[in-house]
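Take a look at this one chain, the form predicted alone, written out in structure tokens.
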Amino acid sequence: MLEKIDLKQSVSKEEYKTLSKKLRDQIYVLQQQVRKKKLPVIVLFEGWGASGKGDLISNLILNLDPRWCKVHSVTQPTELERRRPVLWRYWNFIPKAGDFSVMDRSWYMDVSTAVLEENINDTERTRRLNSINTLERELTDSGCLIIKFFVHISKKEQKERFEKLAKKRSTQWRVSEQDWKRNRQYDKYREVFDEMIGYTNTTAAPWHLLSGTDHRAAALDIFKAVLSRVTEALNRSPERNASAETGIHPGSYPFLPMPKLAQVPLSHAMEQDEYHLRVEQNQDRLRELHSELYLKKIPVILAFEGWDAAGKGGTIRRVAKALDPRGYQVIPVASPTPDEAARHYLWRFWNNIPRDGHISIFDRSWYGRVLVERVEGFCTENDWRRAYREINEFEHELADWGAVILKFWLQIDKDEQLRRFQARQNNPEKSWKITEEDWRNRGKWDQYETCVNDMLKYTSTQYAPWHIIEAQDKKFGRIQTLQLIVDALRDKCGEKKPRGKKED
């Protein structure tokens, strides 16, 4: 693939001056349309060391208003970044609607040079490539434009540039021993680059391959490609962006059978004395397991959903009480802020993924996409239908990383919710917890129940199962939740429940 690039093409200074002026002006005008239509644009650059990516990026961003354009220079991950999923840090670079994000290196760093330098096996390389294709598809499906450039030079040209840089005291720092090693193994790296480009050259995010031999020619190619791709994206009608498919397509995953909410028994209850004993037993065990999780660097993600007044807050407090405060965070999820709403809906959840050995507890979660946003019309029908697959992919990525993912739906019936609403309203200390929105949502109970049943059916996987908690009796629901968490963490840590021992 790379060998097909014409490395001899060149442009004279006069020709470049004439053509670039016109193209630069067009790009500047086009950015205003990008702002107006709220189109997020990612322009990423990959290529050989000393191929001139930095200069090409500088040429490009000079045409853009810096208030709505940010350049990200991607280097080797820090130790803290390595404690999160591979893709985690790249979600921080996703631009807001109407902005440009320009990346000097990108998520491709983890499947290009890393393949030869970090002992990544074929299985892991393929997994990472699939994750990248998934990421780019999700972003483009949501309306983001991704423009990818690979800047190619020959082995001889690269060596000459390294030698030139190394001769000057002011630039010799730019050539490392690793750079020289890559040049010596040029053919191996080219093979890896070719495979990477071929695997990820998709219709939604195609590669633009450039010759870096002549920077003027490369700059013009970049200007033309940006103009063409952005213009095409701006002219694309919403109908063309929307899928013509109907129904729900959650992807091919190992789904677990789930009952409908109407089939869940709510008759279990627990006496106060037994409740206190079981809470203490489970919290003690959870406290021990938290220390073990930290030592083994196992991340944990707990997501709580449920009817209003079902007891999510009280249950979360009983879980958190057993945890070391240095090793967990509770993320209350409300309506997205303007900054969050201007990005892909999963952006704010990726930002709160815990480090390995830590726990993130979500009080409501990414499932708002297929619940409240679906019912209230905060997203399009195509958005929420597509979300089942995106959520399964998101959780699969976290599970592949090694995370324990547990999801809880706290179930009560409609009469119990009314009783709790009235009790809150009549209690001055709790009246703040009941709002007009709660009453309004209650009026849409049947619509929400349909959505919850779909959510349970299409997103309860072996690696991220749903657990329906019988929360009609708060005490029973809390113990049920604590016990499920303890069992899952004990299993992940390799502990087995002793035979014949009564459950905690």
Contents of the next structure:
Protein chains: 2
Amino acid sequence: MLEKIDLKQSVSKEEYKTLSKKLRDQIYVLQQQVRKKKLPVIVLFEGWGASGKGDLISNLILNLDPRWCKVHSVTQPTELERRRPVLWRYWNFIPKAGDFSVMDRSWYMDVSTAVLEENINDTERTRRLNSINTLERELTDSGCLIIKFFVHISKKEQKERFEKLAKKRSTQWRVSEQDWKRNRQYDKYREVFDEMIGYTNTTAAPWHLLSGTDHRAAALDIFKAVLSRVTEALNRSPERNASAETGIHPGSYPFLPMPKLAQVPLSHAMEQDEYHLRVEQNQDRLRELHSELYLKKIPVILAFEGWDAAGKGGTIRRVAKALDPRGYQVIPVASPTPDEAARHYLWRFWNNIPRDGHISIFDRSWYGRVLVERVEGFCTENDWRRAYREINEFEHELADWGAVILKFWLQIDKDEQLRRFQARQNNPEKSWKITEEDWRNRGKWDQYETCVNDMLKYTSTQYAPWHIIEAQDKKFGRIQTLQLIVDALRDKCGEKKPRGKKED
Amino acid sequence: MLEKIDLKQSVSKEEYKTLSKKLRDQIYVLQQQVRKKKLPVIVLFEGWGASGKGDLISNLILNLDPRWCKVHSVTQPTELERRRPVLWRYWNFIPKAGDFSVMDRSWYMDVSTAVLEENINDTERTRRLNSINTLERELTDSGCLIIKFFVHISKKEQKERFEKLAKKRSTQWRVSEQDWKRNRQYDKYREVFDEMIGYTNTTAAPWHLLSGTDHRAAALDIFKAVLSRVTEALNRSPERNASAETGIHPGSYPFLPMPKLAQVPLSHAMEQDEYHLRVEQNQDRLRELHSELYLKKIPVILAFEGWDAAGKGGTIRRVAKALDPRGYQVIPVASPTPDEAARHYLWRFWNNIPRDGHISIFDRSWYGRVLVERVEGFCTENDWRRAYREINEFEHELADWGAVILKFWLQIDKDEQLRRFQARQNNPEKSWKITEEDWRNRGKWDQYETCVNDMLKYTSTQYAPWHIIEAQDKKFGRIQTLQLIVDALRDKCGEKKPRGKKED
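Structure of the form predicted in complex with a further copy of the same chain (previous: the form predicted alone):
After this comes the whole thing, all chains and molecules, with the earlier chain placed first.
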């Protein structure tokens, strides 16, 4: 790819002045359209050291109103970032609808730098490249525009620039040993860049390759590319935003066979004495396992879904009781805040991914996309149909990272729900828990049942299985859940050697 | 203080069962009141290693609905946290109105641990203790409830607990070398704890000292304390929330003499040629200084205030143009989002404090409290009167950390504003910039002028001075601003030796 770039083009100062003024004004006006049409825009810059990325970014953002434009510089991940999935930190940079995110380096750093300087192997490299393509596809499918620039200079040019910086006292610190090494190994880097760019030059998010030799020429190229890509995105009809999906396309994962809800038996029950005994046994075991997970740095993600009043809260409390409060977090999921609603729907879940060795318990989850959002029409049909695949990919990313993922559907029947609603309503301390909305949702029981059946069918994988909990009898359901968690964690702990220590 | 604690009290299992059930139910009900009255509650736990803090926290939070309760574990600061003021990371834990924040360790860690293990000197210790008292006073003044627990055990008890943990294979990792050392130096730690507790046992945020010997007794004490403190806070009238201030009380800082706005000359102007020359000169100098600041790890905070249409945006762009986009951020301040409005008004500004070596440019700032909020009645009179002192303390905290703080008021007269409003309205590309609100604000010119004069009088300090910019002539104002920034940064850079390197 890189050989296609003409490194010799240049633009005179006069020419630049006239042309850039016009383009700048156009960008300024265009940003108002971006605001109005609520288009989220990512502009990312990759390229060689000393290729002038910083100045080019500076040049671009001066035309953008800082109220709706953020610059993110990506440096080596911090220790806490390393304790999360590779892509995790980039979700922070996803812009709100109508905003620009300008990124100096990006998720591509975890391919190029990692291949050459951290020696990740070929499998991991391919995995990361695929993850990037998935991420970019999901973002553009959701309506985000991604503009990717690679700023290219020759080996000789780079060397001369380093030498110039190194000569001046005030800039010599900008050239590190690593930089010189990178210049010496220019050809190796070039090969990696070439492969990376080729692999990720997708229709959804194509690369713009620039010559960094002449700053003015590069700046004009950037202005033009931003203008044309943004204009194009603004004129696209929302229907054509997303990959055309005519049906549900959950991806090509092997799915676990799941029963339909109607087939789930609900007749099991448990006596008080047995319940107490088994709660304690399981909690003791879970307590020990939590400590083991922590040492082995295994992350755990538990998602609870179920009918209203099925007992999610009570079940979660029984699980939480066994856990060290320093190592887990319950994440209650309600309707999104304005900040959340203005971003990709997975954004708020990515934000709550635990660090390794910790547990995140989701009280409702990303499955809202194919449940409430589908039923209530909060997203388009295309959106929720696409979501099965996106969710499978999301969970796959987490599983690749090493997470234990367990998903529970708490099942009760319609009569039991009515009994519980009425009991709550008659209890002054609990009546606030029953709202108009709960009754409305109950009226849509059949629609929800269809959605739940689809969800179970298309998103239960080996690496993130669904478990249907017989919650008709609360005690039975709680023990069933605790037991499933204990079993899954024990299996996982068996696989891995400890590598942790106390966080002081 | 610690000697007052009865380490021998204990509660039988039976007694605990009966009592705790009742107290738990009360807490559950009380949380609904906390929601309704929008009370933010901080419950923080300090205490000896192995005193059982974790279990006690677990016990408490199981009674609280996780939708409105977050647990924060404080461990040693990360590298990025060390690059911010000591208190910075705790602002993340400030709860929203109606929520609980439960903290396992807290800002006290930066006194106790730091004194004994990082050898901070007496001056720094006293400074940190004062900062804590200030923080707690500001939070409680704003209506937040702070409940502080210290869990105490004897040296012998601690040793026995460590030994018990160390004996069991599954728990031995929980006892570190540092823990054993702490036990050996128990008396030294005790002295530091005693002093720390005594110094910070304020009316606003008193300590609750607990014996950790018997877990059940401690748990009951915690339930009771939470119930009584929350009930008391709910019954307090909002007027009595804040320290009674009968007038403006800006704190005892030496203030710089400032002219009244009416006395500011606005007749200066600058020719185009001189302007271009001096913009470039200053930008070149600023570019070099930015790189020096970065190396010397000096943080810079610039706040811009001024009349509508005074030219804040244009001035900021001239400053930004000289800066490396990797090292600065423009923070436009508009009306707070719901998340921001539900917290202390300084919360969103703390969140945008740069790391050391970086620059934050605020386009409008925390001074909104004593300008728009005062004029529009968005806060109470007590709130804005208190704010001068709070703001001086806030800036003092930043200056102590080493920040350069510069504040600019862009001054134009009323006629000039009218001319600019009209010019904008007649320009189709800029007409969106003028809203009804701008005209309304203009109608309140005199009220604003009073507020600005008060602000200049009570918040211009040596460590965070106000500069009034003659912005009547845009060019003159921009040069004046650039020049002031360059001078201040040059002075600061002169003081400090470099200690940074490139962030790779």
